[in-house]
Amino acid sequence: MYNIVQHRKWYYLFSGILILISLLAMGYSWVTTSSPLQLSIDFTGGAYWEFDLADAAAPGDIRDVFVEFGLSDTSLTTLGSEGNRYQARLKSIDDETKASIEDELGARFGGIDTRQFRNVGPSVGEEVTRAAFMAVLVASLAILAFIAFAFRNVPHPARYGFAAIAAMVHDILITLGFVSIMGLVAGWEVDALFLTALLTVIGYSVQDSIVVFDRIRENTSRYRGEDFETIANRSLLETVHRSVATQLNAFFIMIAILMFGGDTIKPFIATMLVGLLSGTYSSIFIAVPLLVSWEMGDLRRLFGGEKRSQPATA
């Protein structure tokens, strides 16, 4: 029987490197932009405007129009392959100012068709941010309570909950790191859809861990003569094919959307894809190995300096 959990130190090292890269990316973003992630108007407040012009124009020429109306901090991006669709992110404006800018853009570039416009106040952004933190906190507490109750008949049920939460935090950090890097290199901004992706990642991460934990619970009573590491590894091997096969179906769909979907939805799908990849990895190589390390006393030896007992020699 191949022993997956035996090599757990290498999994910890690999994950540690990924998390370190994520933290460095967020730290660099914080220093350079005052935020670990590029925040959209959903968090900062402002206006989002997506429009088509009859005549394609350079973003700089269009931005000059906004500057003439005192909106010098407007960010303008070209969308799609046609070359005449744009998105502008600017501070909040009233209907009268918007109509004046529309008239000016239409006069200079042969006409304008507004596809989407929305104003978001700063208070809404603060509310979204607070709701995001509360959602993650409540989800963590609910997961811990649920697992502790569901596994109440096995020794140390809380350890299963903490191992699942550790894997979840692992997935959150790697997903945030990916989004932070994409914000630095490609200008991706996080919006309300990002929260949806993050909560979906949390759900998948915990679900995958619980599937393996549940098999450990069953095998603990079935193979009473085996040590915990062997039981955990056996349970992992019995469930890994199901876990990978289930996730592969979702991966294929998301990759297809990334290849053929619209530009506006790609950051959302890519965030979920990276999060689910991390979740699949962490349920196999982090959650269960962490549980084994805890049960076998690895963590106590690491932090307490206790030495592993040596086998007797003749």
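What we label the rigid core is the largest C-alpha set whose atoms superpose within 1.5 Å from one form to the other. In this text the structure is predicted, and so the values were computed from the model without any measurement. Residue numbers count along the first chain shown, from 1. First, how it differs from the form predicted together with the partner chain.
Taking 2 Å as the criterion, Gly27 does not count as shifted between these two forms: its C-alpha moves by less than this amount when the rigid core is aligned. For Ile62, the Cα coordinates differ by 2 angstroms or more between these two forms after the core has been superposed.
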The other form holds:
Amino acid sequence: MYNIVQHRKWYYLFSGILILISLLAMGYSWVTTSSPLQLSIDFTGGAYWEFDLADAAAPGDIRDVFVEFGLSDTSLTTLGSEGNRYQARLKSIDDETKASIEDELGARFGGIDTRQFRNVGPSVGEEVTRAAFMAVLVASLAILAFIAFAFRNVPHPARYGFAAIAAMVHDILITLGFVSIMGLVAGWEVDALFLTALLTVIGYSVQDSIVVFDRIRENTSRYRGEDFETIANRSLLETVHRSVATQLNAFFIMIAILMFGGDTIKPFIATMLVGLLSGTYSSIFIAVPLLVSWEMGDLRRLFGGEKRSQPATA
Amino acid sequence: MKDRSFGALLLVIIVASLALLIALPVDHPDWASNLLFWQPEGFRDLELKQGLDLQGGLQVLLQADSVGEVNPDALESAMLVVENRVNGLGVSEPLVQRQGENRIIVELPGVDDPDQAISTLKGTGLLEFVAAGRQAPPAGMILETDHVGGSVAVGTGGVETGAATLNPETGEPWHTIMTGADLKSAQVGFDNLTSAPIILFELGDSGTEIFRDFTRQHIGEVVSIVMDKQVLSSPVIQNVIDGGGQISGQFTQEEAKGLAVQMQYGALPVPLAVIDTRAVGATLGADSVRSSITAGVIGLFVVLLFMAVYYRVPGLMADVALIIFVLINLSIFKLIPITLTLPGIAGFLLATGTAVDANILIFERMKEELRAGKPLRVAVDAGFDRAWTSILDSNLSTLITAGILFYFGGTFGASSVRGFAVTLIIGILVSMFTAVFVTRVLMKLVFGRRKSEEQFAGKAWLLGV
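Can you return the structure of this protein in the form predicted together with the partner chain rather than the form predicted on its own?
Next comes the full complex, and the chain you just saw is listed first.
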């Protein structure tokens, strides 16, 4: 029987490096933009305005209009290939101001067609941020409780819960790191939809861990003589086909959306894809190895240089 | 034993045909339209409701702009006022919903002039009492009155502009006796004799004087109650009204309440501030619908293909179950109805993944049993039994997460997060039925017979082993 769990030291190391990169990206982002992720107006408040002008114009000229209305912080970029579509990010404005700007833009550039306009007051942004933190926190606690309950007949049920949570935190960090990097590189912003992606990743991550844990639970009573490492490894090997097949299917759907789906939803799907990949990886290479390390009490020994004897392989 | 599996098969066939009938975009018979959990107004059309991000439109979040706690009744009344204004916009299928303690969310599909819509929503309504002479103008008529001032939204949106009518008796604007400013209170009461709903109102000092003089001279004539130049009701003066009186008419209790609210709160009972607006152009929405549908169909097709290639005969059964899964989901979306948004579609696709995963878990278990040399029928049963705890535990954990998402999504301002949670929850529940029950019925049908053992002997590849 091939032994996956045996090499756990390297998985910890690999994941450690990934998490470190994620933290570095968020740290760098924090230093340069004073926020670990590029936050959208869902969190900060402000206005997002996407519009077409009849006559293509230099972004500088359009920006001038905003400046005339006292909105000197407005950032303006060109969108799309036709050259007359623009997005403006500015602070929150009332609808009278918006209407006046719209008239002015329309008058100067031969007509305006608003494609999207979103205006969020600052208080709403604060509320969303708070709700997001609460959602992740409450979801973690609920899952911990649920697993402790579902595995109540196994020795150390709480350990399963914590191992699943550890894998989940791993997936959250890597997903956040990915989004942070994309924010720095491609200007991706985090919005309410991103929270959806993150919570999906959490759900999937735990779901994946539970399937493997379930097998461990079953095998613990079936193979009473074996030590925990062997049982865990056996369980992993028995569920790996399912993990791969399921991951492949999720892949198909997401790749299809990435290739053919609407532009607005692509960052959302890409984020989810990274999270799900991480989730599959972490259930096999983090959750179960951590559980084994805990049961064997070897976390310190693994990195302490003290070589222990090879476990028996069946 | 035989009977039971026949009954199960029949159930699957009935559910599947029903789902097919409802999911298909055809003309539905009346009984299908009636097959609904609750019906707010008349028959349901069994159309998929598209969210604003899919069809374009305007979403506005209004917040009661007052210090301290907001009186729930006041917010309720504000909602009525907003609803009336929304109806005046002539938008099809508008949505006015309360959100949390002090917010009202308004969705206006297909609105192409967001600025005007917003100013209509939060503007202050003007209530006037108009001398109408002997001919009562019908409710809904737009009047041109001699009272000027107030932020008046004449003929906004769906109501045709320029439709304001002059008084046919004089050929001049209608005379405004007094405005809502002179009204002290208005509430619903009941007639002592007929116990029909009536509206009781009280006037302020100057209003008392004006109305006493006016009614003394015009008994038998009509006073129209006009909101934003639009006639709400046209009662006939029966007596001299001194300080207060009552309006009786053929009201239902709801109508009386609505009218009282509008009279009492001609202006909004609490000032409302716009704290979040989201306008999506119709073309952007149409683009995303088209591409999402394409993407969804392609993704599903690849999954169907994968299952058939990888798991062979059981895979084909999973495919049938998956198609039924999609049909049932679409039917539920239509029946409840669920408003589909982009995140909602994402939630549905994720649930599809869960449904497929359940079958994968079952089939992998089954293959293990077959490899261990178990007979086919035993292996099929064991596959389901063994996989069940995994399916249940993992789905429960996802349901918990989705439930938490739904709860907190309500405070996110954007209803989109909730849309995701709802379709995910529905999808997971449906997947328990299709991926476990339907697949099992199909598997029993093909592998459950005594002869099937021989038929599949030596053809392990057909089972994906």
